[in-house]
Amino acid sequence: MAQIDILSLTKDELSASVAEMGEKSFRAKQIYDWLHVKKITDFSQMSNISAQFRDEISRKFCLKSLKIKKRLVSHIDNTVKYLYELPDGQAIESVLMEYKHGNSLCISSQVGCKMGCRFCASTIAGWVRNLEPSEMLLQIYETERDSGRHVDSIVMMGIGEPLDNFDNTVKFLEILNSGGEGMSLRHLSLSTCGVVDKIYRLAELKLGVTLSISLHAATDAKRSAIMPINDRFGLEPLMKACDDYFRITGRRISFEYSLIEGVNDTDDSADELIKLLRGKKCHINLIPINEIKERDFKKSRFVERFQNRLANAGLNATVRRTLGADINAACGQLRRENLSADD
């Protein structure tokens, strides 16, 4: 019988498994603390559990780990980019960023991506599989172990579309938020290109997660040209879903807008964005696009002008601070280079 991925179990699931083994309920709490508070890497480290029971645990469960395949450290701002190898040999990326308010970790939710956004390196090699909850958690645990820095907040903006891996993402959030040193989900931001039906499912759970919408254009024609998801979920249903998410959860939406030279950075594009978002409780995060060799998109020269036009119209818009510029810290680039090297 295949071993159970113990790090992917919620508290209730672990308690049920331990009860099936004939052990008392307090054992489940002990194990959970070892896994998610002390963050052990081997069952033998559970010193307050008998050797006999540890042997039983090791037969029934597996304890996954990630291997650091490559680590890049920025000499500009201490950003650290990790290429992690998964147990099956696939690779994902995580990026540790240092801010005044603490350390933030950008994690991946899939190996590759199905969404096909034309400016993104993550989608070029296609989608391979979803990440398990354990593989999302381990990006945090391994990064803390290696860097010696505590992760204070999480952004699900790495490789993959979190809402396309909905069940595993929600389970990851539940485990992350549970007991011990669990992280408040108000310190987590989930980025989506706009999977409308899953936005509603997430809203109904009322987890307190900040939703970041990868918008990047304010008309259906422009957005569909760079984001295929818009052909499935256009701007009208997407904006309604955002309004409903705010109404249900009380959490302000953040809109991500990557500025591409000659594509979405003109005064007309700014005016279209103003028309779309005026009056909404939201924040606009303007992002100087990361140029990738497989695409001919260029970074806009008019970021400040675009921001000022939005601000003059009363919209809250800031320019994302560029971190890790000397190590190509944008998601997907390191994995793409690794795949090319393996070919």
Given for the second form:
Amino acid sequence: MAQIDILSLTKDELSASVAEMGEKSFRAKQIYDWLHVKKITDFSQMSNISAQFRDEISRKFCLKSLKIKKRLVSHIDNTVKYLYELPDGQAIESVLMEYKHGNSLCISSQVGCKMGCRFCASTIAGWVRNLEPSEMLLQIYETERDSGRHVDSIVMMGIGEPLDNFDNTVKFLEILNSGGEGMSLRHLSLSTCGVVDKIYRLAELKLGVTLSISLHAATDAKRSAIMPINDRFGLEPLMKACDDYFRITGRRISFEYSLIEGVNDTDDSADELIKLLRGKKCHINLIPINEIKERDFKKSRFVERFQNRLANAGLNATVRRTLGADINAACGQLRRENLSADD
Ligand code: SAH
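Okay, that was the form predicted alone. Show me the form predicted in complex with ligand SAH next.
Now the full complex is given, and it begins with the chain already shown.
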């Protein structure tokens, strides 16, 4: 019988499994603590569990781990980029960034991506598989172990579309919420290209997650040209879902807008964005696009001009600081290089 991936079980699921083994419920709590507070890497470390029960546990469950395949440290700002190898040999990326308010970790949610955004390196070789909840958690646990730094906030902005791996993402959030990170999900941002039906499902769960929308263009024509998801869910239903998310959860939405020369960085594009977002309670993050060698999109030269035009219309936007510029820290680039190296 296949072993159960113990780190992917929610507290309730673990309790049910432990009860099936004929053990009292406090045992489940002890084990959950070892897994998610003390973050053990081997069942033998569970010193308050009898050797006999530990044996039973290691027959029924497996404890997954990630291997560090590559670690790149930025000499500019201490950003650390990890290429992690999963148990089946696939690779994903996580990026640890230092901010004034603490350490933030950007994690992946899938191996590859189906969404096909034209400017994104993660999508070029397509989608391989979803990550298990354990594989999302382990990116945090391994990074903390390796770096000796505590992760204070998480952004789901690495490889993959978290809402295209909805059930595993929600389980990951539930475990994080009831585990040892002591992290309110307010300190977690989930970034989506705009999978509208799943935005509603997430809102209804009221997990308190901050939602980031990868907008990148403010008309359907311009957005569809760079983001295929826009043909499935256009701007009208997307903006309605954002309003509803805010109404249901009370959490402000963040809009990401990566500026690409000649594509979405003109004064007209700024005015379209103003029209779309004026009066909304939201944050706007402008990002100078990271150029990837497989595509010829160029970084905009008009970031400041774009920002000023928004400001003059009363819309405050921040320009995201580029971190890890010397280590290729943009989405999917490291895995992509690794794939080509293996070819
Ligand atoms: N699938 C999710 C999360 C992963 S991408 C999403 O679409 O939001 C994380 C963010 O990086 C998104 O805003 C995405 O549009 C952006 N991004 C991807 N490639 C980029 C690049 N080359 N330069 C700048 N931003 C990029």
